[in-house]
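Coming up is one lone chain in structure tokens, specifically the form predicted alone.
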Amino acid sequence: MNTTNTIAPPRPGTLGTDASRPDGVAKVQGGFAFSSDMWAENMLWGATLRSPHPYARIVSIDTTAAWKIAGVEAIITADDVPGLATYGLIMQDQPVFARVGDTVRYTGEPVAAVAADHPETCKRALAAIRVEYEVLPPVLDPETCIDGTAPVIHPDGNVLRHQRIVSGDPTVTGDVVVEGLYEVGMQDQAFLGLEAALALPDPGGTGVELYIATQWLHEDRKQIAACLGLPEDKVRLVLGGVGGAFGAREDISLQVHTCLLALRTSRPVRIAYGREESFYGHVHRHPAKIWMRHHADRSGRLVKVESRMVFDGGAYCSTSPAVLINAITHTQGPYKCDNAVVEGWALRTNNPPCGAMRGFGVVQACFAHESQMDKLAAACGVDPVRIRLLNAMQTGDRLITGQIVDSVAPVAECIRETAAIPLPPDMEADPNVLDLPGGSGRTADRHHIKRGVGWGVSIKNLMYSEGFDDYSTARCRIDDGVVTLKFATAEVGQGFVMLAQQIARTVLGVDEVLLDTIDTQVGSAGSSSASRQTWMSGGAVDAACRAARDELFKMVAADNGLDPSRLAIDGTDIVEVGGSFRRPVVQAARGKRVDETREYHHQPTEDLDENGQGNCHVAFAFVAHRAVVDVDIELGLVKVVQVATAQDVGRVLNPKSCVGQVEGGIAQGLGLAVMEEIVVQDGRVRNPSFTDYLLPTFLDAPQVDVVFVEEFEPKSPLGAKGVGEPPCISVTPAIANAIRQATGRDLPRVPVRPSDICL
């Protein structure tokens, strides 16, 4: 008699299945309430007056004429800030408002704010405020901040951070040496949902409640409360609907202004940016210049890497020091290399402030090291795939910081799986115009088109680094069989609200899981950034659900004279198990109430020393990309035909969600490769609109072929790694390398412009 052992498939909606988003239907049907949809009875509108100069001293501010406009209820300046005059994520260096006698340090810096009965009244009031400026020569070149020729533009100096990494033998040289100077332009996060907030003052001005689209509720509250001069428990934040973030909502923007106006007027106040103001109101990806030199033996095996990185942080600190550390500690990429000399600077200028964006410093480093790997392959006479496999990092290898990579590191498998994905068919002799570079506009000629194939491979750190006390909090309540989760994890579109329900269904065996309001009435969940929420908040939800389940088992066991260790969940029932014995404990959960809160912490990290040595990161993820592009070498137009990728994810928790994250990240990396750039001239943004700041559209989207490399990550509470950031990192150099192969041009800068190709 033959018997077959089968494993039952996981229940729908649990971990490993395609669960549905609880906010999905409302978003598709247009009923989801984004922060820009918020409204309150008796509400006023707020607006911000911004500097037209990148660097100037404020001589005077005259609000007399603005006060005469009917409907104006409040005008506030730096003199009206009751608490700390400055805020910031790492350094509290950015003023709420620029002050008379002090300087504005970038075009768009807030000078005043108004509250009025209508948005048009706000515009008239802002136009009526008279500000006298003494215009000063701006500092625009970060190199002048290194050599000391630039004037000091901030009391804390122009250097935000300078860090060296020296590893192994710095004097060693290789038989083959290649070098290059690379540049990455300033990219915008380009979220669709603009900044908006609604502040509701408590009676008597004793506190305030703020509905806000953000990435980190508790950090916002800390900074807001300090500026308002209020205890943190008097400032309550509720997450408004977030229409994308990608790092731009880590820093506060309109939060303090909205709360100040609400407290001043004792009425609800709403501020909402338009697209142009959004470009001035949030940070962007750091533009960077990176020099690299790679040494290898004759076979192509890496011997040493050298680099000099200069990151333009703009006027204020934001997360620039952390972005720099991510960049320089990823100089070697996902490759073995024993020796290194790296030096990096993050600097203040009078350009727009820069901070977090998806990939967080690693994007810039990866463009340089993957450009170098293609140069090294050519110099050694080997294939671009071969050079990467030869040097591929493995679990247990050492980084140039001295840290051992104890994460699962399937770099070679990612490369091989990507290489195994079939290439797209050759272009037809008479293709559809939409398949040509330029599409139906400046259509390319078929005989001018050349096809190129390029590679990019990357390593990305997960979670926060350098000793940051990183943790997340979650609460699970079971009341008469109904499960409710509460956490402060900012849902920014990544789908954590879906994942949290999957975790609860898996641990507790229920189908319906309710989600409480996401606000500051529970402990911090940290920021929705750094590929950390699946690991950190997922770990907290998992721990809270398990604690609630175990407490419920104790209650049921006590009521029924049972051993709690013999209880289990079977669907919606609690059952007693033992060997083949399985007996339902009838209505065991009825009338029971448990409420458990848990924090999840990761292993501690440490700061780098003066030579850049130290265990500064928690864990790592890896990905490989292969891009196929068609290039019209006469017009300089590019069509990305296919992106093939194999990504290290640990464990797939929701297949559809993972694919969506990969596709979205690839679109952002494609944008940086060939079109997206904030053009800054003389300290002024010249293209603050989606008319002039070009974004990939559906017609620019390539065929995306995805393979997930699943190897359970033992350091992760769910065995999974963050998926959202790695896709946007190495796809940019993969596309650039493909364009290089097609054109034979060096192309040391992204985005690649048509003029770079057809010079």
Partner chain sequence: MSTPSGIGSENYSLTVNGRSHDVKDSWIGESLLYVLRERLGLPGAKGACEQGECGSCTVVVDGRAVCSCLVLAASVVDTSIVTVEGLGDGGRLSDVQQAFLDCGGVQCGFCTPGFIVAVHHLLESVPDPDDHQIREALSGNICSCTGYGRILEAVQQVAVARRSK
Contents of the next structure:
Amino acid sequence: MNTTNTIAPPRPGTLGTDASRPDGVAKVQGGFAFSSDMWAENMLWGATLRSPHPYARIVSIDTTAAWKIAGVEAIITADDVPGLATYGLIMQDQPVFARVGDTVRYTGEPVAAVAADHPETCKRALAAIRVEYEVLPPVLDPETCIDGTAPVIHPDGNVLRHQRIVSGDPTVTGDVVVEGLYEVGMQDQAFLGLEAALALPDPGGTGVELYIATQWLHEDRKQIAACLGLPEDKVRLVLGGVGGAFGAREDISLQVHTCLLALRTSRPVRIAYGREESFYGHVHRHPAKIWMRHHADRSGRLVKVESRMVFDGGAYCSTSPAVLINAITHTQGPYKCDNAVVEGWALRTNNPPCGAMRGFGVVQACFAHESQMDKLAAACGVDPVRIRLLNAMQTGDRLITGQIVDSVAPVAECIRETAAIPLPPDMEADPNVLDLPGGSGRTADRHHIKRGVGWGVSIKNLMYSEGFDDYSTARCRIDDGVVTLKFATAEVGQGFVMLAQQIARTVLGVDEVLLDTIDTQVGSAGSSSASRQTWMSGGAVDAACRAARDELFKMVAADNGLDPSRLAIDGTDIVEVGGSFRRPVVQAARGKRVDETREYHHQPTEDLDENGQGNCHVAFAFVAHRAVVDVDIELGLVKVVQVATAQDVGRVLNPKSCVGQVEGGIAQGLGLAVMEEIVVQDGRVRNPSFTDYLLPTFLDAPQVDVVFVEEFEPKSPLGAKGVGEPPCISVTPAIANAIRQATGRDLPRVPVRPSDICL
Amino acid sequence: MTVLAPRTVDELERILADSPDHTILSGGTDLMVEVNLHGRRPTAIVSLRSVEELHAWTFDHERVTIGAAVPYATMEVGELAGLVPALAQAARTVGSPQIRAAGTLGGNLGTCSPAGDGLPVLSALEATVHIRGNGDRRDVPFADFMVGVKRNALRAGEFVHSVSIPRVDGWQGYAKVGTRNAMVIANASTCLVRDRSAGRVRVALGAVGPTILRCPEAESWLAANSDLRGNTPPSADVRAEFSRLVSQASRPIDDHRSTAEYRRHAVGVLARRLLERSYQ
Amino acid sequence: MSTPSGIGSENYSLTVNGRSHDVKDSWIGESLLYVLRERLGLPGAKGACEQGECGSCTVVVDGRAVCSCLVLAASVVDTSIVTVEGLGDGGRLSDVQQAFLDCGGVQCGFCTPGFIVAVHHLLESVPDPDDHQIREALSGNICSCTGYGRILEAVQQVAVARRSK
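Please could you give me the other form, the form predicted in complex with its partner chain, since above is the form predicted alone?
Below is the entire complex, every chain and molecule, led by the chain shown above.
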């Protein structure tokens, strides 16, 4: 049957369809093995002793009493680290354990670890280790690292990165000038699945296998092997089920400790953090102070943007330099602006270390520029939507780094599509108490409430920047008609496992696609971060599948006396274009073996020069958000009623999955807007628990109305852009702007606290 | 076996008389947090799960009596909610549905946190705490039961048997401020009772002092300056002054959840709004 | 299972998903969550907060949905406990489980078992919940991936399907 003239719906399970998650059944039945579920015969429990001080010299560590506790099998300190004493993603500046004679630099820094037969035994052993500290005055204000009044707290210095951007004419001024000083609090990734790992030592201690929830197996392996003093091939990592990541699993946390304890005891060891320890065990979103000044002509068209950004990196480097660069290179937002003077600092203090979190520096910059855009709109007497449309960036525009935006850039379309989404109806005359700010607390009645509407629009870079080749690898095997994919891409909940199958089904014309274990027995996939895996690992899987298909075509062509270049996949058949040959792929592949591995590399990028000029980013995605909030002005409580959004996605590969990413990202951005903050006082986290670190509940989540702006991205192997980060970026300022509109308050800081509104 | 599960109140009383160091376990929602996170290591436990008498509630025309082990979920809806609406409203704000299925008023009284959601209601309704132990029975007014931050009037060997709440001719309501719309610890809470026959209001504040605070000055001033028996709400000026006096009665602190200034402000607003609601 | 030296001496049995399980030499402070996961080989209930603030460990004890991290295991010896492993029918997915998959309610999946148990419990007590009832009943279950939208749709879908049966 010739179907070329009809557009058939895509085959179920292929690209563009709501394919099912291959891990879904196990996840709903409770059988999916998260890293905290890993278990081995004869297993011990590990636990970590942490510093109670933000800055102190370790005078001595006495483990005598702890060793006397029955069931304790190992106690290790810095002296027991056989390889490199430090680790880190960009600088190797973070000790595996703080050493006697050296200093601890943040509250929660690891000092020792134990292995024992029961978690309770571990707790008792930790309590029995005596550590004598000489407490030092901590460096808490990053500004003191800039002006040089702070003592240097690390041999690598207190400045993690300082970078300027000077673009166009720095002396030009505008007729209209607005400025503000903005602050973003420290947000936690707050994944549900706490850090956990199981290490299995090789006999004789010659190697180790680690089941770990991480975002990047190969980078972990590199750092772990260096600290263990083992060759990388003796350290095998297998992805344990990952209960969310959001950036918090990019850095080493318990990996080295778990392996060391297993190698020391020659027994399997599991470490599983509790929630409090998790708050100390991973990096957070950088708290930032951002000054911005926008110059515009009288119509509101941007002339120049100036900014000074100060990011508190905390005690160790992590990804602070890269986060800073992301922030300053996104100063202008999704708007055309020729002139800029920007200065950024990432600094080392004795506060909790900060690093990657969904949005990676752009969240902070966006909060500032979108607050400014509303100020500018007001100053020019222009509507907030109009001012954004007036300045909306387009493909071909030059960024303040000099880079040309060669991605699809449908900024105006995102704004228009969002504006076209209907506003929610007015509050009912007799509303359900759960719909009011304060919810079940019954704090408000209808007449206490004022409604506000606010906008936020953002630009976000995709993939890694500044010359980094974060390539991805995938392998496709066809064995007697059975297709198996292998990759090291960390499935953290985003659904890459599903996408990989969709790609293979589409390219190879098969319905069954097996997935091999996600581990280090194949090349690196890079990190599941930076909205990059659909593009990068999707590109690698696509390339491997195409290569396998082409090999198969050659074999089938040879068997049947055909020209392989004339073979194609049609549905689940191999067909000869313009010919009569047609055979189901599964049948044609019977008895054949194909095995193809491919790497996908994105176009190279450059470092920034001293004026912040350079093609440092790979590609960009855009999104608009409109938030509607109800505010109890007198008590300062907020209920986000609706978030409307239109997001530039290139192409929707899995509609259900895209919606899920958008809704989840919006909830996270809402959290930063009104409730999520790690409260740090004197270098100590005051709220390291889910009782006091508040995440949005079902009753806080707004109605989300989403439109996808689909314009095929030619640079992307699948035409699609990553969808993970954009949803959480401009929703935060959209909500803040909505609260400002309702209250008339300046609100220069997120999270907006009740007292900021009503006192 | 070191978890004892008595079936009767007498049995429970005997166990505690013999071993006053046994830890009482009711819903577990406070105790297990202590065990899981704060290093509490009980050596022996008495569970109230099987003491049926403590799981019961009764009422007559004068009072409602609620057993110490009745979970909040029971107070939220149904007949009990109709009898003590302020308690129902407070119960609905306790933790999550899962917590409310387990947590009890006896636990709230045992822990005596100033942020305990049920406690302002017991204070404003002038409830009596019925205590058993050491072969004795004591009835303690709530005002004398809570003596400080997480401190109560229970002596060794004693336990809370039940709480009795007088039925009031009038209106009662509870409101609580937290920074999210569910599952949140009170930053400030207020219970207001307008007793029509007595022509008085009674106001109790949570999370703004070391104990639940009553507002005698605000209560008396309002009684003197408005008609609390009728249907005419006090004027805006009177409501504002009442609000100010309630705020003044609070003794809040700054902590990681909120500030003293906000808490002081919030209880005043809540009291005024509850007063307004009592006329709707 | 590992038996701690010196700290555990509690012996008792629990009835989980209709089956009796012996617990030997346990420490008295062990939560039901710990015992299910580490001693009984039932890892479906997840721990994410240890203090009843996330709902990932939700199980049903004597008909009440509770946080198993806040249940002292040794105190529920005479009760009937149902975990996510006890739902569904001989490995077949329950309507709630299927709806979570169909509607995209699962991402990382860590909160999912707790949600599944809580939703089953909700629909048994309120067969035809409106959106407010759904949101309030599930307000003790935190999800950091989905923003709850797809979960709401899943519950609505089951309620509608059960109504038309």
